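For reference, the chain that follows is the form predicted alone, supplied as structure tokens.
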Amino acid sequence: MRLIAHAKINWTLEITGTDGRGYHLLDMLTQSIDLGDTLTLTASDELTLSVSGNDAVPADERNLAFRAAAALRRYTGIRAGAAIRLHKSVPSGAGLGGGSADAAAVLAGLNQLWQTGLSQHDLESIGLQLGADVPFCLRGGLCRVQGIGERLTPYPAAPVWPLVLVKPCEGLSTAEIYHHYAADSAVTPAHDRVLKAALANDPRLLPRHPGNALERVSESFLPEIQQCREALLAAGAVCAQMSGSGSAVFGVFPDADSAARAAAILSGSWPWVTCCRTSASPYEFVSEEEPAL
């Protein structure tokens, strides 16, 4: 079977404290986007992973997709294997949750391929052990994500809006950004304003900068993030925001034509620019035919 594992954006990101284990407690509005990696899962005696599209992405137990398959086997006790082929389209170190999306798609796909019969709750419990974004990447759409990623409040009426994504050359390490984070009282994420705009399906109601508590830390490593945000607004975005811990920045546009025009302009200044849309689903099953890679 083949799946497209949808990446995500963070409309808002607030850090509300830490738990007894030192994990950061989060309050975020997160939404799936239709940019995604392609995973092909085939029944096999062994558990293997191959990766294309990004030579820097490992094809062993360091990869979340492989770890997800291994975690599912441990959880169920199943002894089946699978040949996992992963083609990367989502850039690494971007704050777009590509690795988490891959893990979620592997859990959902192998749950079907291996006929384990696990519930959504079971899969999200496994996913939480892999990373804070994995439960959301199993749920998808637009969600308020709280705690360490385990508390999900879905908003089914989420709109589909055109986006332009821009990423500077370098990626950023999520662990390093969180390590350097210090509470910034000046950042007050506009959760309610984003939800009002989403539920009214009116991007004009979006704040120009919804609020990401990690943005200043990430900009201290990569000042181009702020430049990306300003460039998107200058190109006609009604809203621009860094996603996750960066380094990708997204802009929301009134329509697909204005997004395409902005992307054409911005591609002359930045190495990675793409158009996509928000999505209501975390992944999609596609035909059995081989992808054109």
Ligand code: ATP
The other form holds:
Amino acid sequence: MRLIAHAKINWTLEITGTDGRGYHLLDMLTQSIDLGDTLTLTASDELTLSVSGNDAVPADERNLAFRAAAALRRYTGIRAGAAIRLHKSVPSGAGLGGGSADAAAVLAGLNQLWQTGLSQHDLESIGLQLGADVPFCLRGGLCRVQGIGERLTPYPAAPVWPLVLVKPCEGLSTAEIYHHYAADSAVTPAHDRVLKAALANDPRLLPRHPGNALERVSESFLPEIQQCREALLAAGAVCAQMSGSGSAVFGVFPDADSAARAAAILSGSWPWVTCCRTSASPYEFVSEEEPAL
Ligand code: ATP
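After the form predicted alone, can we look at the form predicted together with ligand ATP?
Full complex below, order starting with the chain above.
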């Protein structure tokens, strides 16, 4: 079976405190995008992983795709194996949740391939052990994500809007950015204004800069993030912001033509620029005849 594991953007990201174990408590509006890695899962005696498209991504038991399969085996006690082929299209260290999306798609795909029959709730609780974004990546669409990533409130009318993503050359480590986050740099993001725009399906109602609590820390490591945001707005985006802990920045455009024109201009100055759309689904099953993107 072949799946495209959709990445995500964070429309808003607020840190509301920490829990007793030191995990950050989050309040985010997160949405799937139709940019994704390609996963091919084939029944096999052993569990194996191969990775293409990004030499920096580990192809061993550190990889979240592999860890997801191992976690599913532990949870169910099943002894089946699978050959997992992962082709990376989502840059890592971008705040686009590529690794989390891979983990979610492996959990959903192997639950079918191995006929383990787990519920969405079971998959999400396994996913939470792997990372805060994994439960969302199993649900997809547009969700308010709270707690340590386990409380999901879906908004079924998730809009499909044109985006341009821009990433500076360097990526950022999520753990390092959270480590340097100081509570006194808290922001109050415009969750309600984003939701209002989404429910009205009108990107022109979006705030230009909805608010991401990690942006200040990430920009202190990588000032290009602010330049990316300004470049997207100058190229016609109605809203532009860093996603997650960065370093990718997304811009929302009123229509696909203006997004394509902006991407053509921006690709002259930035190393990684791509057009995509927000999506209503966490992953999609595709034919194995189609080449890995
Ligand atoms: P997030 O938005 O969840 O903070 P990110 O987009 O910044 O994540 P990822 O692509 O998820 O970053 O990768 C972060 C790190 O995790 C990488 O440096 C990589 O070494 C490791 N990693 C483990 N599994 C994967 C995977 N399947 N794809 C990408 N990176 C992975």
